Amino acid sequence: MNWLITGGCGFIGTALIRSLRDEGGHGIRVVDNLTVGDRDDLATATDFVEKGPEDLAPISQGGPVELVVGDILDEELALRAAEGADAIVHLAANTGVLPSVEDPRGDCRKNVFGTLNYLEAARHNGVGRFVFASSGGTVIGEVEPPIHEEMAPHPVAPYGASKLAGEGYCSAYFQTFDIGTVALRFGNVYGPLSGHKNSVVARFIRRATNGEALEIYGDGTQTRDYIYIGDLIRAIKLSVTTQGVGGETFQIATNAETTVREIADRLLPALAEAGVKDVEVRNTDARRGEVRRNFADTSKAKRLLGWQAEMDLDEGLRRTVEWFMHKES
């Protein structure tokens, strides 16, 4: 297959590209503005060539991975980059609750208009499958978990609202233009290659290895559903290759509720095993716009995609710590 991956230099993008390269036979093009991931991050996953927008030919199998440095708000770039693609995996976004609270308008531009540009690129280039990276808890808002796809969404933060808008456009492009859109509501993703990620697991490990205290926002009883990167990549690939799931939305998580305090407590043994000991854990002020409880019912993904999470949390944390330690050495 020929893949166009936006945000392909980031955590999830590089993990997906590494998996596709291991399979072999795929054509892969990346569009990334390099504000989070960069060329060095992409180089950890694959060899690549960098091309300007004016140099693009339709994506083809057998060639090297192509990196196009550009912004998802560039409509013309989107149209050119998608030529020859069988699937678009749209990972590029303004991510996180706090940035969206600080700049709601910027969050909207990136997450709504950026998504629209690549849906338009799919429409004009006859791309058969479009996978959209959404978010579980931030889209649904404050509800009694587990959250599932039939719940009415009530976003708490602008980030959740912009992701919900992206889901809405995916639905519209399936219904109106027959593009096989699939929206994946990711849980809290962690794992190797997450060096730039600012979610709780990566942040805790970075702070611990730098000799800093682990800071828990609020009382630490807020819960999340933590999914290992390898499990997530399987879900993305199944969303591209499984027939009959166009227009669907899936919760992609583990169906397990874990508090932030538990994550800190379960990280400490993995850190100690890696030689990082006597780590301080302290509480700080709670953040605005944060959902208190979040874990997902993933039965729909199991039923329609044949997918479920497999990685044990403690083993996943150990592998993540090991990767960070190797990266720093």
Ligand SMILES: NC(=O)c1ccc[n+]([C@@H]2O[C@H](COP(=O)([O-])OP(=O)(O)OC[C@H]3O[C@@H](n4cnc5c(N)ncnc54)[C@H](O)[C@@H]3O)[C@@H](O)[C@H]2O)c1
Given for the second form:
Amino acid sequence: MNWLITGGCGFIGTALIRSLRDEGGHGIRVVDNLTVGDRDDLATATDFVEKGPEDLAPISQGGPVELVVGDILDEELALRAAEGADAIVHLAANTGVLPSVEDPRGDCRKNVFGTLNYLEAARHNGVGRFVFASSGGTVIGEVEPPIHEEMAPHPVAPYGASKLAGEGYCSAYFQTFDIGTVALRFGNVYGPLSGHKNSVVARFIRRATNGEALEIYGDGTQTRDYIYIGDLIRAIKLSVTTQGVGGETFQIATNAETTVREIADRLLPALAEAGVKDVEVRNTDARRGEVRRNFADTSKAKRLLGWQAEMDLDEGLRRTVEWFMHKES
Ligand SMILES: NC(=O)c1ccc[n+]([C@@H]2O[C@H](COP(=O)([O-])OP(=O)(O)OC[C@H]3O[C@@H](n4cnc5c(N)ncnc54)[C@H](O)[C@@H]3O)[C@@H](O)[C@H]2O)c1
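What does the same protein look like in the form predicted in complex with the named molecule, given that the last one was the form predicted on its own?
Okay, now the whole complex, with that chain kicking things off.
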């Protein structure tokens, strides 16, 4: 298959590309503005060639992975980059609650107009599949978990609102233009290749290995659903290859509710095993825009995609610590 992956230099993008390269037989093009992920990150996943927008031919299998440095707000680039794609996996975005609270308009531009540009690119290039990276807890908001696809969304942060808008456009492009859009609401993703992430697991490991205390925002009883990157990549691939799921939204998480305090407690033995000992854990001020409790019912993904998370949390954390210690390619 031919894949166009926006944000392909980031955490999830590089993991997806690594997995597709291991499989072989895929054509892959990346569009990324390198504000977060960079060329070195992509190089840990694959060899690649860099192309200017004017040099682009339709994506083809057998060629090298192509990196196009550009912004998802560039409509013309989106139209050209999608030529020859069988699937678009749209990962590039503002990816955090905090930046969206600081700059709601910027978050809206990237997450709404950026998404619209690639839906338009799918429509004008006859691309059959479009996977949208959404976010479970932030879209649904402050409700009694487990969250599921039939719940009415009440986003708390602008980030949740912009992701919800993206889901809305995905639904519309399926209903009106027959593009096989699939919105995946990810839980809190962790794992190897997350070196630059500011999510709980990556931040804790980075701080511990730098000899700093693990800082828990608030009292540590807030909960999340932590999903291992390998499980998530399987879900993305199944969303592209499974027939009859156009227009659908799926929670991609583990069904397990874990407090931040518990993540810290479970990380300590994995860190100790890797030689990082005597790690201090302390509480700091709570942050605005965060939901208190979140975990997801993933039975719809099991039913329609034949997918469920498999990685045990302790083993996933151990592998993540291991990767951070050695950052092996
Ligand atoms: N990691 C998680 O826990 C998580 C959870 C829920 C949803 N998501 C969503 O999954 C997607 C990927 O997340 P990630 O963790 O890989 O993030 P990431 O920040 O590691 O990667 C995003 C990539 O997109 C690029 N990018 C950002 N803005 C861009 C723009 N305007 N134009 C072109 N490229 C741009 C960045 O340079 C980066 O390489 C995002 O849409 C995010 O909102 C992630």
